[in-house]
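In structure tokens, one chain follows: the form predicted on its own.
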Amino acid sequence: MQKNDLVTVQIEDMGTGGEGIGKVDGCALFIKDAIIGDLVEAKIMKMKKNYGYARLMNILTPSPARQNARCREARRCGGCQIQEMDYRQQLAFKKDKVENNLLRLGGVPREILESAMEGIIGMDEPFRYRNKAQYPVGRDREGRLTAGFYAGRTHQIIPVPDMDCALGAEDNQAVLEKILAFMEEYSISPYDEEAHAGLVRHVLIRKGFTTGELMVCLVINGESIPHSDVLAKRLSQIPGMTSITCSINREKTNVIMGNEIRTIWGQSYITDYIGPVKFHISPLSFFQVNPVQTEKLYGAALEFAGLTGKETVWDLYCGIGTISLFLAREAGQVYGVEIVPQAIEDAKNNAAANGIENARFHVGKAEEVLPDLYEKEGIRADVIVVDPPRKGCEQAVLETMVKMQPERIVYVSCDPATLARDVKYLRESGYEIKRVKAVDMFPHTVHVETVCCLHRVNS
């Protein structure tokens, strides 16, 4: 096969980015927008030795799982890689993804995994679930102000007036319309990243799904927003508006938020709940974007921890204390560790706001904090909970966890591949998988969260 060849491909699997995968003459082809079960005609775009990339040209026979996307810009946007796949099939695909990674990369024996693996937790209504959205602001080809999302792998903005994101809160549209109208009226320019000129870079919108509170934060390439009192008056008329701020970001960077936040109107934060636990959420706070599924995810972690009220629990990568405060309701003592100082401040404030006194939080690297407190204060761990970033646990963290010899390790993962890698290490170090449950936190995308419980099997 060569570039520009047309081939017929039966799609049998899907890649990590949501591409359909099929084989032609023993060579795997990755085809964007194709799903499992499709028979497609595709055009070869790039070939390597054993695999290649092709562009979907025609769907010759659609998969039984194929459906019309609710959003007409789903393919161009790229944020929902599998919105054209029936939701039940999405769940089956994600559960298989977790299983296959644990089998192939983690080396977990099939009989052990079959005993441990439980059903995936999906959503009753898999749309409108995101409580946070970040919109770049710019100009379209005709020079008109626009805000929306970047098209996949580009910095071309797909404007929101043409695309009411099916995953975001319905309030977002009204917020953006008021901001763009204000910018037009007062000749406030959007940011141009090539020229490093212009003022408004992004608009961050967060919503408390339980409280109904709304936050708007404008990320700006400057010190202030002209006529911000007018903007605040207009935005404050939107029901639920609680916090209007700006984030100062004058750097030449792809990082969206700046570190300095200035309040324009109202509070500097909003509040929301996960289950019975209340959280203060600032523009810079990490907070799970799907609160409905987060409660189920953390509920599974709490169940897997098997707490009786006497255990000492360590929560590594604790962030603003979301899992820690869930655990503290049923643990004897919880210790949270996080390297980001502001997150620990938020965690302490959240504990105080909920009247939780059996949770202590420490700033630092887990591999340094744990041994220090263990050796100096004799604090041990009955249960360790980890919720690391996508790259998984640092090797030193895994080594420290094994040295602490907790009875149970509860691993909350956002990447089945790094989960499998870390499970392999833990299984080789005296632990065995007992329970695994996948949770669909991001319907219509290829991402899946997993909760895995390992028990110590040697003394």
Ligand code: SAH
The other form holds:
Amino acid sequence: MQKNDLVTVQIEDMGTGGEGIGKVDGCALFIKDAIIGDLVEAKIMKMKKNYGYARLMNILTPSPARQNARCREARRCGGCQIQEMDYRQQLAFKKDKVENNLLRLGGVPREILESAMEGIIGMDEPFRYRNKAQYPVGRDREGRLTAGFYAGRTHQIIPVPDMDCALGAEDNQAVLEKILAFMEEYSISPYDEEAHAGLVRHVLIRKGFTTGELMVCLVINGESIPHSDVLAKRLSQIPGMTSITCSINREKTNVIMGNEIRTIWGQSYITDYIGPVKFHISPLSFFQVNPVQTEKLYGAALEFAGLTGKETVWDLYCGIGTISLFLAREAGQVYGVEIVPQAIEDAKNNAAANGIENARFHVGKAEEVLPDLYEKEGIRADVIVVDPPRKGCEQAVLETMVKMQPERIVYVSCDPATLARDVKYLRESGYEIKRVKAVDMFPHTVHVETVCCLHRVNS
Ligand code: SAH
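For the form predicted together with this ligand instead of the form predicted on its own, what are the coordinates?
What follows is the whole complex; the chain from before opens it.
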């Protein structure tokens, strides 16, 4: 096999990036947009020694799990990887991924995993779940003003009319149309990355799903938007509009948001709820993008924590304190640790806004704060919750957790591979897996979240 050869491939597996995998002459081929069960014709793009990459040319026999994507541009867009796969199959694929990691990388015995593993929590309606979208603004090849999403791995914009993103809120379309029409009318230039010139770089739209409040923030390469009163008047007619701001970003950078936010109309923030807890969301605040599933995920974390009102709980990698505030209502005392100072500011404000007085927060690296407080102050915990980024927990965090001897450790994970690695260490250090639940926070993408409860076993 060599570059440009056409081959027929039966897709038998799926890679971590959602690409279909099939074998030809004993050699694995990775084929984007092919799904398990498809028989496809593909063109070899690149060959390595034992594997290669091929482009999907034709679907000869479609998989029973194949369905039409809802987005017209699903394949070109970099956002989703498996929109053409039936949702039940997506869920089965994600649950398998969690199980396989725990079995193979985590070394969890099959009978223990089988009794711990619960069903994956999917969405009843797996579309329109994102409460946040960031659209680049630019010009298309013909020089027309456009806004949309970047095509996968490029900075070429797929324009909005072609791609009303089926994961985002329906309101997004109207907001962008009004902004583009306004820019056209008043000759306001979009930002040009190459030349580092032009004004409007990105449009950020956020929606409070519970409150219906809408936020629009225009990221600009300048100090202000000419005729912004006209823009504000038009945007404020959209039902739910609560906050219109601009963010100043004059740097030559891929970072979307600038740090300075100016209010153009209404408030500088919107409000939303996860379960009973209220959050203030500013353009720069972190907030979970799928609030419906977040409530289920953190609800499971709370259930696994098994609180009775007396416990001391540590919530490591606490972000804006979403889990901490959920836990605080049923714990004695909660301590959160987070590396981003602004997130801790938000966490404290959110605690105050909800009248929660038994949550305290520390800024710093979990792998420094926890060992330090343990050595110097002998802190203890009945339950420790962790929700680390993809790379999982640092060794120093795992070691200190074990020394603290909590009854239960609740591990919330966005990457089953690092979860499995950390579970292996915890199982070798006196903890056993009791319950595992996967939650689908990002339907149509390959991501999966897991919450895993480990109990201390007498040894
Ligand atoms: N549960 C949180 C989100 C957790 S995401 C919420 O709902 O808000 C992981 C968090 O870990 C991020 O907020 C990130 O800033 C933080 N983080 C990353 N590395 C860290 C470290 N070494 N120590 C502490 N926090 C860290």
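Residue numbers count along the first chain shown, from 1. Predicted, not measured: the structure shown is a model, and the values here were computed from it. Superpose the two forms; the largest set of C-alphas matching within 1.5 Å is the rigid core.
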After fitting the core, G430 CA displacement of 2 Å or more between the two forms: yes
A396 C-alpha relocation of at least 2 Å between the two forms, rigid core basis: yes
